[in-house]
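Below sits a lone chain in structure tokens, taken as the form predicted alone.
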Amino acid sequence: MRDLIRMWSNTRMIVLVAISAAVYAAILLPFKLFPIVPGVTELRPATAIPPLASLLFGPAAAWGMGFGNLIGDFASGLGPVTPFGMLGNFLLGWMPYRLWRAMSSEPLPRFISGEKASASSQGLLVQVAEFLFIIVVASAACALVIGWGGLIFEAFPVKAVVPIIFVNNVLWGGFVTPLVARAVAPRVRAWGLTADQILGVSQRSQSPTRLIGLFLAPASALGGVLVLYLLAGSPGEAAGVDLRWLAGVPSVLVLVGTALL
């Protein structure tokens, strides 16, 4: 979590931010021509570009999702949920560095960099799997967050909305990352400008809190995508607890398990 706020005085680390945040700008904008739900969500091709940036990158792609979104949003125009949108991206590029380096002892996917096994290493189809988990995890997380701030503001129908946002972020994730990330990231790896090159963390958090955080922030962001659709059905309040509000537990509870990672 410390990542977060070191990279600051990192100028390298600072310029990813603006070429992150630039590039899935870029690839934001035009798509906003093509709404799924007007004004909500649209056709996202750019979701491809997370994954791979916060592999990459770390704590820059994080910043640099959130900044890209928002500016993203400025198109369509800004709105009470717009923030709910900056932190869903944020987490979508911050949350697989952070599961893949508690998981994995090596700095990216083989069928991403294109490096030989180690001895060490993990199985290809395991490594294949952790990705497309993490994958799971950080979509539904995205999904999670911008649906708490539909629900409070009854900015968009809930139900209808989580879903797609869900399946467009784990499909170009998922199918699409890894095709563009085999062309890009072993240059980046050789330039010496991913996030492990330059901030020199390990790959494994040797925290002890660490299978805490593998549990807590995988079962926040599913089980509370959950929630929150049974709660989209259920407005109102239970026990003088205003249901909106309770949804965003959820939504903490990811933010904690990801910072204990």
Partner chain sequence: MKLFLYLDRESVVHRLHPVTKLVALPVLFGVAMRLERLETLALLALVVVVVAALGRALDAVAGMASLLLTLLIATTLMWWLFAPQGGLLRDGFQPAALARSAGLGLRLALMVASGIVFLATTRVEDFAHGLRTLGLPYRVAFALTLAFRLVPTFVASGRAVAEAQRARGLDLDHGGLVTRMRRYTPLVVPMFLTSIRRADRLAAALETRGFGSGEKRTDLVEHRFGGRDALAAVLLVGLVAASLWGGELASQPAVQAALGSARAWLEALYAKAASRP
Given for the second form:
Amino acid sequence: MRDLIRMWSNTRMIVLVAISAAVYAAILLPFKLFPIVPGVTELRPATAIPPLASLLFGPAAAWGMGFGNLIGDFASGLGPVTPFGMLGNFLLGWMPYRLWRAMSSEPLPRFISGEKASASSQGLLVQVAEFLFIIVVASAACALVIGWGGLIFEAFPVKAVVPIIFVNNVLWGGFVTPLVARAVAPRVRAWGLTADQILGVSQRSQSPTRLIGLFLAPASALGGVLVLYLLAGSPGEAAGVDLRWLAGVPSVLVLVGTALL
Amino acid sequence: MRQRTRPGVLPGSAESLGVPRAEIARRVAECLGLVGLAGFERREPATLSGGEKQRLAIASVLAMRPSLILLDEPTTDLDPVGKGEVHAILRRLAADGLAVAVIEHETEELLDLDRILHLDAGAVRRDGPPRRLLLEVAELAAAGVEPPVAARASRWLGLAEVVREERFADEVAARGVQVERTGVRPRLATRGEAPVIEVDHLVHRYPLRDQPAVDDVSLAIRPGEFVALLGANGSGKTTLAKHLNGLLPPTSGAVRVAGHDAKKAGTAQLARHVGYVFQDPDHQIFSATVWEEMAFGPRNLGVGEDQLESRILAALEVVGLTEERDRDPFVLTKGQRQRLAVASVLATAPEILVLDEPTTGLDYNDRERMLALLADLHRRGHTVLVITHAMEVVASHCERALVMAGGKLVFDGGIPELFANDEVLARARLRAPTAWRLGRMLGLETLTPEELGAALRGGGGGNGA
Amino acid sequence: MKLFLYLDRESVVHRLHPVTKLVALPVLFGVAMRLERLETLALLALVVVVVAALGRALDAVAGMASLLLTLLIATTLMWWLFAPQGGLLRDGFQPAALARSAGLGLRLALMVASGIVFLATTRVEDFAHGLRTLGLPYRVAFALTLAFRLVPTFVASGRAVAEAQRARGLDLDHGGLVTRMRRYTPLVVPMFLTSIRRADRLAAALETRGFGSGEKRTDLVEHRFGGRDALAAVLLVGLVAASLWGGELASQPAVQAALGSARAWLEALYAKAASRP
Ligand SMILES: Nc1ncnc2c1ncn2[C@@H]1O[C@H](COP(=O)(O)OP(=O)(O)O)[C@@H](O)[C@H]1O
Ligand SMILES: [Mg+2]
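Structure of the form predicted together with its partner chain, given the form predicted alone:
Everything in the complex follows now, all chains and molecules, and the chain you saw is the first one.
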């Protein structure tokens, strides 16, 4: 948490915010020509960037992805959901970094860093599973928050859009991000540009509450998205359940849980 | 009224230093004026040409009112006239009392500076006035610095310092050197074979642009030719070249390559015939090893694993990177990465090679290697089309020049014809190389320093270097 | 290529203080959220069109017409078909439900249109300046502005990467979903690396130009709140009041009577016009 503020006193971290935001936006933009029409999932390669930037640049990626998404909206039109898009992408750029640090003592999964296993490290399969878990949780958090905004402003059919966002994030993050990260991570480290190198962060989260966060953030992200998907546009909604609360409460819990990590 | 000055790249600097606002606006206008960009206050930096961007960068540093300004290879990407313009601005600033320091490995523009420091292995090796220091031709070459041609010529004449160009003919006469006249060079003859590249009334218009980037261009290139595509920054060279492998579709007109209609065949199909080497090798390198990088193209084209190995080895051999096959491409030098880019294209075994400014940003040794490589590929039978601003390269290697200006093809012919055509040179912001300019003062048509030297020595003068 | 919506023109809306516009946009969203009936939303749409015209941004809005129409039609259909109450699938055809759905569609399109007007009339620097006036720290505003400035360069390098790989035979259009997705690796890797590689030089360039030198900064962009901002504020307050109490006001007997006579007058006028040959 403190790093999110602390990083602003470091010029290189500030530059990384700007660069990662611009890269994200630059890959988003060419695909913005087609607005998301419900039911059409076009390929959005930009979605591979947030978890990648997150693992490498930590807090700079969080701000960078939020800003990058804002810049993307500058090209296609600001709407009431824009702040929620920013928050969702902020989480997509922040949670993988925090979650990984709460679970592992290595700065990056070994199938990304290419390093040899040390005595204290988890097995490779465990790392793969943990990585996928992180991607799924962060994707759910992002979809949940954006879905919440959509509900508040009745901006899009939540039942269709939330799964699109979630599946897109999981596929790109799960299948493409590791490939890209494998090629990119050793070089970024050789240039001394990872958040750990710049800020001198201790690798494993030392937070006393991290176990609570490790439970709360994934549970509320996954639970929230599931409830949202099941209840949106169903008889439950008709029966007078206010979905805005059903999405808002877990969204806030995700934020709290992430802060505890 | 609020200020209507564009706070693009420029004010960033002075803003940070807490300079009052009205003062900033004045400085911005003044500095833009100094670099010849008056009236550009509201332009988006992204819409400027290469030379304009470079001048803007200089202005943005000037806005801080420094007493020293330091420039690191400020003219690398620029066309010959653009280079001259930047240096003219620097000279004016120096005359106004500003200390100017330029880091350069191209020596041609440095003759009129006040002083040169020659660094070698981290230490100052020589320090002195350019016209003296650059005369040490052999020593420079040994240190990997290309001596200016005027310096070599001055050596041949036995002068005490590098001759001023306008004084060259006088010096030759004063020394009584007899010039051996070789007569007029043979003109380029057209050949009979069927062309491999045919461009027919090609027009390309980018979206939202009024002027077409390529405007009614027609040309034909025959197998085995070595052709230079020349022109100022923004004249449409790259746009034209990108039609040759279908990266851009013609707005109108047609392009035929190796028997295919480029538009219909598509880039993936044409990749078998046309190898395209882009200006910046870092735009294509993504693999963990040189070997994997080399394998990318052939695999895309469906080359089997059995053939892959021999192809890659052959290509690495040609560019001299066999030793590096298992290394990370990102730890290679710029010159090696550029040659890797060429090799990764060679591995797809194309008969035509298109290279976009392959020597830009390379130092003397790497540039010579790249040129030797191109000459070698040409000897092996490849048709080579090279885009470049380096006129010495054109003079020493190419047979034919295509010159673009404002999207139009304004010249298509032999190299001596081009250098003799002042009108085309001026229109395309080109300059004939020094060897030609000096030779011409003596009534010669010398393309390379060697030819100039031979003419001077052949006439009984000089002692060679 | 034009990436962003900003139009470099002179207009009243361009000259408004960015804070005025930054406040007006969410307020307008709020007002739109209060309104449900198609007629009142149509009135609000009129307001947005007038502001767009004042800002000489009608063509920017028209340029995004396909997006706006898609939003309008898709949202309307979606609500009309699936609404929990009165939806076509559940309760059959009900004109009132259709009108309500159209209202929701119009509301969304309207919000996005006002966002477009905002973007067409506000430069990135002014946007950042507005955020700073509202309390955003300088360094954050700077990072945002810098990101905007880098985007065109990165888009260009993205295009160069795509061309370089296509020239080596990369094909993105064939194969199964995951295979095609994985083929983006040769595009994303060089683009990411060439961009990140600038970080060190950029940071150095900022520091040589005095970034973080500790001296108090001057802002080149200067804005003063002026008469037009006051006027905009009054109009905005009026708009909010109308959305809060307009409905009530309209149901007052006196207003009803006035509206009734206005309608009668209009109808008479219409009848007279119609009776003329
Ligand atoms: N993608 C593009 N979109 C719009 N204009 C372009 C694009 N690429 C190049 N241009 C413009 O087309 C003209 C020719 O550019 P280019 O072919 O790159 O010139 P050269 O290679 O000779 O420097 C220039 O005015 C340039 O600004
Ligand atoms: Mg070019």
